[in-house]
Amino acid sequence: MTDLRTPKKGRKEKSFYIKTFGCQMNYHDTERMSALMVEQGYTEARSAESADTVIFNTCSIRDKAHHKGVSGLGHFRRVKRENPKIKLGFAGCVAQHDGERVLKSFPFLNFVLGTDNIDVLPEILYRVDQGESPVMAVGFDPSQDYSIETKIIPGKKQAFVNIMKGCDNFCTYCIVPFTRGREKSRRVEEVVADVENLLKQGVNEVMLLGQNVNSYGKSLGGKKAGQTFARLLRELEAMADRLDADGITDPEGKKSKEGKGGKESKPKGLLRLRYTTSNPKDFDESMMEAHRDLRRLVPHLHLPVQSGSPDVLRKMKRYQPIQTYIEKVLRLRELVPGIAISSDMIVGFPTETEADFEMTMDLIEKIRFEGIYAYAYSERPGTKAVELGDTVPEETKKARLHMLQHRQGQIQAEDNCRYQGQVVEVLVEGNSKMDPNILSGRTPHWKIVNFSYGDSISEPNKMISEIAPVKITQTSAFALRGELIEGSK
């Protein structure tokens, strides 16, 4: 068995770049890999071409993301020829599922890293530095326990926190159980301590991650053992309240503490708590009550439904009756008026008829989601849905997807009009992708807001990760436009 050896700190500085595809679980994995590399003395490069080490962190849940990750390697065949010293890594779900096949197609890769092997990245880099190549690490952790410490790059105000990994649902279209393994949860006590440490480092928004957070704790004994998602949310709020009360954190940003360079502001604590993603069958009354009672838990829920057709849902092995889904949404809106609900939809699933699709269209009229992520079905090798055949023609899939997205866009445009003239709280994330002279962020309801700040803010980058009051001056289907309230910082 190979010794786990870590590169010594103090070596010549090297740089890295990670290209990420897919879901928020992948972005969390990228954040963890980045933090591990920074610990090893690497710095983050601005582009792949300027880095010493490049990692493609891939996703296989959708065909498009899968091919993007693999096709990106084609470009680096030439880069590797021109610069043989560059280290190229291939990580994520495609690496986990197709690692050996990828190596055969791209033998210039230095390492392949599966989803359950993120923490051995320092060892992998050391082995490559010593001349061993390619190195493959794609096995699953056979232990029943799941215990980690969240790692972030110093200075970050937002953090993804894995509370569980894997999935036990085996939906027929989904490859996650094969690329992420079976379900394992971290203990409530460990997650709370982990988040507390992040808050003391200055993090103020936390996103809890799991393939199905509502089934969190089942591997630890569930309700009988006090390991449930609703309890975890309440314990996190109680911990954050305690830090505020003890003066360790200061949400108003008015207090300061003595630091090495004199007085410095205290961390603001937990301003917003989010989570993703949920399976409707496990979303129960205790979760609804958590949304009602907890002030730090944002008024937004992503609750994937996938289809409005009972027949399609049965073939997907999504066992939540559509009427029960609707009843849960209505009950939640009764307890938490104004809560934003978003969802995932798949059109063109094998055997989907026009009548089935019309049921999905009817569902979005009934629910009026704040947003949906809609996709045309694509076969994923190894899933049960492949046995049904890809029966819906591509032209029909595209037409249905366009129809669904078009109507959903109309719903969002109609509903977003209510924000006109309102002042909303925006957690600033950075410059707008469309205009570097304006800032962009999100409301508690997950609405994107692009806003101008006038001449009152001389250093707009200092507003990143701050919560800013913004008056909405323009609305559209997918984003809001506004102006920073004068006098705010």
Contents of the next structure:
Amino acid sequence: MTDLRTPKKGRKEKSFYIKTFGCQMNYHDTERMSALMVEQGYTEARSAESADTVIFNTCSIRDKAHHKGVSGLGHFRRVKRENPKIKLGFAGCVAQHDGERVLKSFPFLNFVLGTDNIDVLPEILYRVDQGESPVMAVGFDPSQDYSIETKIIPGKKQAFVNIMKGCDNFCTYCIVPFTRGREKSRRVEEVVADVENLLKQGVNEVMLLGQNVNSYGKSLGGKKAGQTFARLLRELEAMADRLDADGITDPEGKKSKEGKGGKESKPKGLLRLRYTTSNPKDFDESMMEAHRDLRRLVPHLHLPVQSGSPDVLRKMKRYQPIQTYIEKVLRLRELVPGIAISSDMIVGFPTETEADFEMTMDLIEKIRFEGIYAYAYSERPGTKAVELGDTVPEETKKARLHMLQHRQGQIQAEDNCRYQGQVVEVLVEGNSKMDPNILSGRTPHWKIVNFSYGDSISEPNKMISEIAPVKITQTSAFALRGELIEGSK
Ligand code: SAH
Ligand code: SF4
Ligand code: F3S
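Can you switch from the form predicted alone and show the form predicted in complex with ligand SAH instead?
Starting with the chain above, the whole complex follows.
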């Protein structure tokens, strides 16, 4: 049997680097792996080449994403040859689904870590340190429970919180149910206590994560057991209200508490609560009411529809008459005026005709989404849609994708004009990628805003994770430009 002793803390300092591909769930897993490695005495390296341990956290959602992760490993063949001491790990959805095969092509890998094995990383690193290689950990946890404590890098103000894992939907194009396993939820009470703890540590923006958050709680008895997503949202808001009322958190930043070096400001509490992703079939009135009632829940909803054609949706197994989707959007807009709704779209799904595609184009006219992520269909091994064949030629997929993105860009440019001259609240995330003298952040509606500030701001970095009032001076399809309102900070 393998030695399962817990690795000792406080050994010689080592460094790590994790290269992440894919969705928020993967980024969240990276955060968890990083926190676990920091607990083991590792420090984060600036580059993969300078680290002792490098992990590729991969995504398999489309063929391109899959190959990006695998070709990254190809590059490491040389690095490993030059520095055989470097430890290489392969993690994420490709590792889960295709780990054995990848290992055959890259026998120099030290470990392969599946998506349900993140928490055994310290043990795996220990075994690799002891000379065992390669170590494989790609099984799924057979227990029904899902119980964790969220781990963040100390000082972080934005936290991703997994409320469930896996997916039972098996949309016919999608590999996720195979890479992430069956759906399991954490109990409402556990998530609330976890988030409370994060808020006390200074987190002020929480993103709840699940592949289909609207079916949250199903594995725990659902409605009958009081384990529903709408209830979770309400309980989170109530807890955050209580922390503010008890003076444990201070959204205005006016009070302070005694700290080691004198007065310290108190944590701000929950400024923004968001979640992703929502499958429209389970998005019901109770969710709409939660959006209407909860002030911390941002007025933004990502509600992926995938296609405007009933025939394509049926073949995708998305189980939702398109008219019902439209009605849900209209009802939600009635209850929460101005709510931003975004979506994912797939073009070129097998058998999609020109007429089917036109229905998708019509849908974006009708809904006028705040934004869409559109993709060309990519056949994924083992999924049901493979049986339909990959019938739409790549050129046609490309042309449809271009047409959809082009029109959507025009819609966004037109609709974003309404922000001109308005003052919006921006939660500052950092410096703009284009210009270090510009700060960048998001509105509650998830719009990116780049803004300038006057000479009175000597330490702009202090504004990161704060909410800043910004006057919008210029709009475009994708981002807004503005100026900080003088005297506000
Ligand atoms: N759980 C989420 C989706 C996660 S995957 C949901 O149900 O909405 C993110 C997006 O990738 C999907 O919404 C879909 O638009 C896209 N996608 C998934 N599989 C794909 C495939 N085989 N080809 C192209 N796009 C795909
Ligand atoms: Fe994939 Fe569908 Fe599950 Fe989303 S709901 S992860 S698209 S199977
Ligand atoms: Fe990719 Fe896995 Fe996410 S396949 S999109 S990283 S769940």
